[in-house]
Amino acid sequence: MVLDRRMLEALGIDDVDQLFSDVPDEVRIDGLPLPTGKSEMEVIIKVRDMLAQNTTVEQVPSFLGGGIYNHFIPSAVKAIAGRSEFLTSYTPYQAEISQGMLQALFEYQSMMSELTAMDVVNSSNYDGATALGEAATMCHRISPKSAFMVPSAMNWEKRSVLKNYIDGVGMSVIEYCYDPYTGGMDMDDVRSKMTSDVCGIYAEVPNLFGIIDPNVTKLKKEFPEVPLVVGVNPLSLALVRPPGEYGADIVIGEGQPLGISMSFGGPLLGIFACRSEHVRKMPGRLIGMTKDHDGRRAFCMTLQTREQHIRRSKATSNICSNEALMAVTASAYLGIVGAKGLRSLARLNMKNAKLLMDRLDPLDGFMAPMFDGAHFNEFVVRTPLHPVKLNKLLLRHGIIGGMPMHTHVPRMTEHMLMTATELTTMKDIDKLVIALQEVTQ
């Protein structure tokens, strides 16, 4: 009590309240609303009874997806990414003591520089969104412009992320349209809309439909000299050709289909990929391996481009953390299930979309798919009720239905996008044309 005394005289008052002078009356309470303590049996009863109010995917089928998607993760993964020496780290500052998790993280930039066909991968961003928005100011630092190109259709969330980055470095977005019959970007709004102010572009491979664009393998022969980003699904680029072999100069993505829980959406992981000639303009960390002073194999953290290390002038991200530990995650992942598993994996994804695509589109009322491209293991289908009252109606039913696309794509009110993973199966599908035959009789 004599410490809390000094202090007030320190501070120059003569009570705690008066700390709180500026909060106004009518929102301040005498005291916290708590209720009576519990035991630890009543506390996990209570938050038990609570949770149980979920509808959750390993109750019923989904077909939600758009970005974050419902994969098996095998039990290896998380008992790798639960240990200790993983789960309580933070960015290992000091190498001498970080050796394990600067190795996981090397092997992560390794295993995804070979997903991507790029030069070099960083040790993560926060997801795919910020991911994009470091992508769009590094074009801007590579070619000094103030344009940057995106496809109409695009995740709304990304758009106000990308929005946020840009505004304050004098940017602005262009925005092109996708064609009406493949769903693909339309090369001649493209053309019509690369001006000489154009810093970068930007496609996504799938893109929001879940189209496999060939148009963005043709992006950097007919436009050489701007810097070409592309977004990826990771899983699909076991089957579809890498962005690093066409040409492209960043690759993002969100990585939480290699082995990452949905987690009501977060935590995420940031995919982010170069040449090696824009790896000083790159945004992050790398990781990188060389030798200790008796040569032995050891890892450092090295070109940390970033204001926490450096002069602020210098900079190229003022971001001062990533997912390290979603990038180990993604990292024990794809080391568990190699390369062949991966190939296999995809497979089933793509196989298991056709057959949702085949057993919705008979149905009265709906057409499915609605672009004629091919799709990896998503896809829109035109319903006959408006999206968001047909998946109250699902829900019902115990099925938690697709993303309603006007969220995203204004003029799509009667769309909605459709998702199979590997834990979809012929029993869900089922389901699903059944209570869809019900709910739009």
The other form holds:
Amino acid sequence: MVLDRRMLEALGIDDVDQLFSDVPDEVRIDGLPLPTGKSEMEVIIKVRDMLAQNTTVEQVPSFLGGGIYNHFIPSAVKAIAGRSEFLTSYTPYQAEISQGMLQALFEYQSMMSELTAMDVVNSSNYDGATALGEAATMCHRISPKSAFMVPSAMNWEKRSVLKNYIDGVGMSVIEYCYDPYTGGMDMDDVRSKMTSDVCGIYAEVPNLFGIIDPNVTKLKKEFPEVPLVVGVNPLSLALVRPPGEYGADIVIGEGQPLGISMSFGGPLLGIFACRSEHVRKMPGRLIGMTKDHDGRRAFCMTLQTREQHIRRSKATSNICSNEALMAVTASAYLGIVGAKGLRSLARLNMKNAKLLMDRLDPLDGFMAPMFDGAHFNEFVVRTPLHPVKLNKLLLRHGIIGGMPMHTHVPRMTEHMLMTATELTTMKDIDKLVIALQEVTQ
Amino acid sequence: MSYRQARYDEPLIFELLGGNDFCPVCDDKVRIPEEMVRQDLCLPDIPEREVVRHYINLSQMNFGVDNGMYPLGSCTMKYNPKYADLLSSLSTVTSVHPYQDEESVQGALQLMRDLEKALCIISGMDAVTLQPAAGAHGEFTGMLIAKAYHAANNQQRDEVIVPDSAHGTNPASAAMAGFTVIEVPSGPDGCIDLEAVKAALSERTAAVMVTNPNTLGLFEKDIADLARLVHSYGALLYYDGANLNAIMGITTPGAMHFDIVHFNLHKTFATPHGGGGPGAGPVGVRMYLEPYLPVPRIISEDGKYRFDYDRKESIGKVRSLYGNFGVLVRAYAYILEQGGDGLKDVSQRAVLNSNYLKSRVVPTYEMPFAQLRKHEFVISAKKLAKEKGVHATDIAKGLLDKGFMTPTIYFPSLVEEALMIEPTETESKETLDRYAQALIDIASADPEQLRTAPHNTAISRVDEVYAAKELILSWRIYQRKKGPGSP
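Form predicted alone done; form predicted together with its partner chain now:
Let us now look at the entire complex, which starts with that chain.
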């Protein structure tokens, strides 16, 4: 694009390079060795063709889950989240001209607070894994001790992220085992590992194995002084008792199931909720209801003194950019499906997972589920072939198989996590069963 | 031109009425342990049509780059091209599961690998990770890399130096990674004071974090000397990429001898900021730091791409999966469209726009420190505050009334009553002239009118004190606290 000569003239210069006279020769480069620019048409064709190499879950049935799920997204959700007034705005520092975003985020906080039965929800973290990391360091601020208890059966990525978040404050992790029959927490192991050095305990509902573990309700009763962090799949909370009702101090989770596309793993939505008494120790942005100077209802960012732009190295977190648009997406989704729709969808997920389970179990060499706890929308199945190999064979039959378990629980070398959602059809399951029979013969 | 924003008394979604019309319905019995059964769920049950109207009304009470000029300093709010939105919404992006077999995601892997390579060229770095979700997350990643590097070399280094003009995320990120933060004052010219840095450097220094151009919009002229100084102490030099929009094709962090860089794709590479996020904060490093980058790395072998997790020195993961892929697609498309020539052009125009706008508003407003600026500049309302009691906030609210987003205000803190303006390259001279005129008019406007501004937005000036005192942070809390006089 040609530079606007009028501005150069107004500045009394004839070469734009004069505006860079303060950049020393020693550090200068001569342009960027990238290809020259392209037209919009060329860009769209090139990128579209490149991406066309991807196989999508619209083209073939998929049984993958493990934290990211293929759910139906009502068309209106995309229409709302695509409004460019939301999409192209920045963090709502200027409340008066940003009421739309602020109210939408307040409503997100509110809906998530209803789902989790917690008073306070921030307006988003990056994803479930970083929310866990922030929850652990927040426990350390609530109770300045150094150990954080987590299940040994946890997505390894979360474990790795957690380690990076807690290292800086000198915390370490204690892992408790799962019960090999139910797949829930081994409460005896939790009791034996609980020491006075523990600043928080983390449990997931559903857990890595897809199990709705009732033991989680015992934690606050048995260890009332230890901050309890519960990780949730928000969709399951339509039917499952919310953590706020059994004493959770902090609730975190991955919000992607609430109307957010999988998009190869991002952007996602980190849910972060806590009890009112901990609010000043919480990371992330908070939107509060207030009034304007004429007494009308209004919304603005509040408790900013916790945040990095005010508190700098003493802030509760470094988070600045978050996932605000994903939060708006999730609340638009919850608004459209409503309480009734969300409960129906959760039931459909459970029902389809049960159908899938019942079809896989009788197959030669398969056992489903591995654990006898109650499952939400996924379960562990034992496979006669190594799951990675099995998945490659399934892909040749036009099927995306489940998630291999060994990367998360090393001893589970012949185990796969199979997931169903409301989008899983009988036809998909039939196709899977036929393919499995063929490839394992 | 006069401006008037929509002003609806839009109820909360919880206050809307009507029946739920969402299908499908499923009442089948499911197996949940008795003590884990949920009794009630208070979410709105209203028709889709009403939900859509609710959000459309809200959107009309929000201001984005698509509404008008948005010169928030350091935020680089440029126009977001629509082809990027289109590409990131293709089903080959949205309907791909991150745990699919590599064979079935070759397009995604190729795009990410190509984007890494382009960012290497733009930054002069040797390797890039796309994993961090935001700029501050990139800083945190960079600090973890610095920590791992020094630990691998058996060095006990627990301090990070940042100038007092740095973004708040710099000290916060360094502290989160476990470092003690030492803030050094800027020199009398607004640039880094080499002597002050030298006094703070020691064998305990792990890294020095620098933004160049800095938050005053000044190019750190002594950058090469600073790099030599920092390296002579065995410390690493970290580049905060928030202001990369000023220098593309002119210099690179690599040419300036930085060791670690983060990019803000939602700034320099035009991906929309979504009211706060998602962003993306890739991190670039020199070859000797490459082993510490997060896993997985993307490698290509025999024309196929795959993930490599087998990297013993890696810091592991900083978030789940591979990054904000939807944002990466947008940035990749933008870089393709601009090309190497276009990106240099972007920086030249950004700097021209900034210096032009500055020339229009100075001397109506004072500008501390040297005159030549890069992509942004900081003016001061000190004189107006003293003579008329009009503060930076009042000027900001006055701009809202004229249909413009404000500058960043009260930052950096070394300028009193600061207004930090970054017009970006995507605004025309005509728009810049209107913005300049708005600022000039405000300087002579009725102070009382400004102190009560804004008047033309969805609400009048917001009561932040009430918000912080009452802490109504959810519908649940509101239901409990609601009484006479409640909002």
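Positions refer to the first chain, counted from 1. From a predicted model like this one, the values you see are computed outputs, not experimental measurements. Heads up, when I say rigid core I mean the largest set of C-alphas that superpose within 1.5 Å between the two forms.
For residue 44, the Cα coordinates differ by 2 angstroms or more between the two forms after the core has been superposed.
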